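Single chain ahead, written as structure tokens, the form predicted on its own.
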Amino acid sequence: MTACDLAIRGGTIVTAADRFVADIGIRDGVIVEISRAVTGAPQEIDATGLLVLPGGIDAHVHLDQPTSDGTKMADDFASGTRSAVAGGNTTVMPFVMQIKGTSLRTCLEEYHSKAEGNCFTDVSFHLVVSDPTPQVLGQELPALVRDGYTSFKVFMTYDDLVLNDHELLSVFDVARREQALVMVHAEGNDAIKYMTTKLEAEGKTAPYYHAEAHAQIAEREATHRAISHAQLTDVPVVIVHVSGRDPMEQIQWARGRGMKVFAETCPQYIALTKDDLKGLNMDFEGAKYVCSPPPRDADSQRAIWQGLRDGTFDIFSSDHCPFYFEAPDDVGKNNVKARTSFKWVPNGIPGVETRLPILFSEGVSKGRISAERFVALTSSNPAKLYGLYPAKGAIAIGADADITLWDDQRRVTLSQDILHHGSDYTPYEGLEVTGWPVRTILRGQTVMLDGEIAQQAPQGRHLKRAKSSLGYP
């Protein structure tokens, strides 16, 4: 037996592959013992009757990100990571947004300065490539991959972010050469702009029509095009925030041909539909649900659940992108310009704190997926996909003691009043969930207990990453 400074006793440990009752011994923030009985630890946590899960890893969040339209993101690193630990997460993966005309490394340094000393979770950055200049492709990206930033995101829509096909292929080629992973926001920009112009000409400008403009057809086409580019360059890709059956079929088609195409989906695609964008009566309340891709219909929800069960989806992330609804100085979703047309409504909804409870309740508690599958989707697979495993995403000897204690019987009604994010609303207001995180432990230290943030000061660290253990041998 190994001397421990903390023992977690009597809980049911659930991993991606197994469940069993055992004690966990922790020393210096690392798991050093898993046995029938850990003895001699000066500090003990009684987990009897609780599930003991690896800490959640939310691999897709946006924090303190500048916008091009004057609106303001509602979470900085302190409020966003505080919200994350309240929801049972121990690691989040935000994006470094490259501003066109600016060095990618300069943008990265700015995000590090925002995050330093302000994070309640551990943090690891993805890079967004919006300006793939020869210097970025030839010097910055290769150097940054070697520094542990082993994933890039590219966009196929948004005028200030979209890359053309040649640019996409160039980024994919660098990723393959450096053994990095490419994340793709797959929506066809031209199709969306065409539909937007058509709907506006017909006077259809309410937030609901955002869902019509961002049609699933445009997502399907872009997904197929991204897969084709990945096939041409022989690079593994992640199609992020997949919303329904059509793009799923493209992913399944690629996998049937042996391609390494990974898929992510999010809470909005199992808990919301496009009808939520109608608001109370096609009014502006629907702007609270505007995100891209938008929620779809009941058939899409059924398809998403099938994909969560059968392995089409590798990970389940929040795509936390929080804006204010009402805000002074016209910086929220409810701004003057947004009221003229859905195309000006800021795209994004808060969700980092509610991600785990929604999937557990709708999935595990309702018998759609097992608790082991829940762990795989929300912790173990993100760690493997993005080069953090086995230090993260595992309850195993040698892993970081990142642990969430989960009451699988507790019922909670989601409400803005109980959440910790910076936004002034939640799109899941009134949703009752069964299953709730009651304690979050980061490297052996309790950071959340019964909904209260327990740390006196943020202890989160930045994590350098290896290459994807799923994407590359």
Ligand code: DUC
Given for the second form:
Amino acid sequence: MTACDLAIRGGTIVTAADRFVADIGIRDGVIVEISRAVTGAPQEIDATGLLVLPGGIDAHVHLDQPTSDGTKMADDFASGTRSAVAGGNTTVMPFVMQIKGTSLRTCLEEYHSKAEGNCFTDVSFHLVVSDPTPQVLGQELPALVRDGYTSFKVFMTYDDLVLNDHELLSVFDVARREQALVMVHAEGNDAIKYMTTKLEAEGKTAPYYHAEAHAQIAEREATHRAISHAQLTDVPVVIVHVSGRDPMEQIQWARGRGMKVFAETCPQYIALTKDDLKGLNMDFEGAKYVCSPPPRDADSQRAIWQGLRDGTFDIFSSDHCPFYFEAPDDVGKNNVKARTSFKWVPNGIPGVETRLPILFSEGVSKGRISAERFVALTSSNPAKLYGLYPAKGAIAIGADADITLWDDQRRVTLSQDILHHGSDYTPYEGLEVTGWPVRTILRGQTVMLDGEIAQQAPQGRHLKRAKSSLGYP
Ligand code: DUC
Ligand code: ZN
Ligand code: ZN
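Having looked at the form predicted on its own, could you now put up the form predicted together with dihydropyrimidine-2,4(1H,3H)-dione?
Starting with the chain above, the whole complex follows.
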């Protein structure tokens, strides 16, 4: 047996495929042994009575992004990844937003300099293409894919980000040639703008009307259009943050025709509904739940659960996109509470720390999904989809020792007081969960123990990625 420097003993290992009681031996941050008894390691962690899971991989987070109206995000890379490890994650995948007129490479370097030395998790970036110039399509994207940035996100809405159909097709075409994966924000811009103008003219400006403006019909239409473009260009795509039954039907329709359409959903679509946007009495408290696409209704929640069970959804990410509700003085103009219409409320809610507890509690503890399916959705599948597997997302010999120890009996009431994110609220205030991460281990180092973040300097690394093993097997 290979000598180990750390042993995790006596826990129940859960993978995407099975569960069994075993010890894990780790050397130099890598798993080198899985057996009934790892002996001789100078350091041991007793995991008796706990689940031993591959560390959470949150494949959809927004950190320290500039916004079109200058509103400051509530998390930088330090606070966002601190919150991530507290929630049992070992890798997060933030976005690099291309500013129109600026090269993607320049934007990427800026995000790298913000992340460098500040991350408590490992980090790997997706690229948002907002300005697909011939230079970006012909030179930058191919070079960036070869450098290990193997996924791009495109938007079908927001005036400063939206791509027209010709531009979408051009990006899809590059993705196919370079074997990259395209992530699509599928909401139809014109339909949303039409609805927004109509609602405002009727004096309907409360946050609740965000949910009416961003109708599920607009999401369904855009999902179908994205799928059609993917079919025309023969490229695998990921429809991100799918909110309900209507877009799911489009994804199932495409899969039925043999297309490679992958799908992501998020905690807000199982734990919130559009009624949360009403706040206390159609007031601005509702702004705490404004995200895009918005939460839907009980029927859509049922559809999402069915999709989490039957494989319609491949991954479950947070879409962590944190803002301040009542910003501190030095960022006062970022105060969301003071906005005059839903139109001015930034679209996004915090959730990187609560993603795993919400899915475990509502899913595994309530008997809707198995623990193995939980691991697949939150760790193994994101790693496979985005080219990180098997170094990440697996408990196996040779994998990074990224491990979360999970107490499946621990009951916790979610509350702003116990969370580590930069936002001044959680949309899940008061939600009781059963199942909680008690220790997060990144490449063999404990980075979170019982809610306390380890004192050592951030150890997170940037990860270059291979092509998607699901998209391009
Ligand atoms: N899309 C995201 O992916 N996150 C937040 C807002 C948005 O529109
Ligand atoms: Zn989006
Ligand atoms: Zn997002």
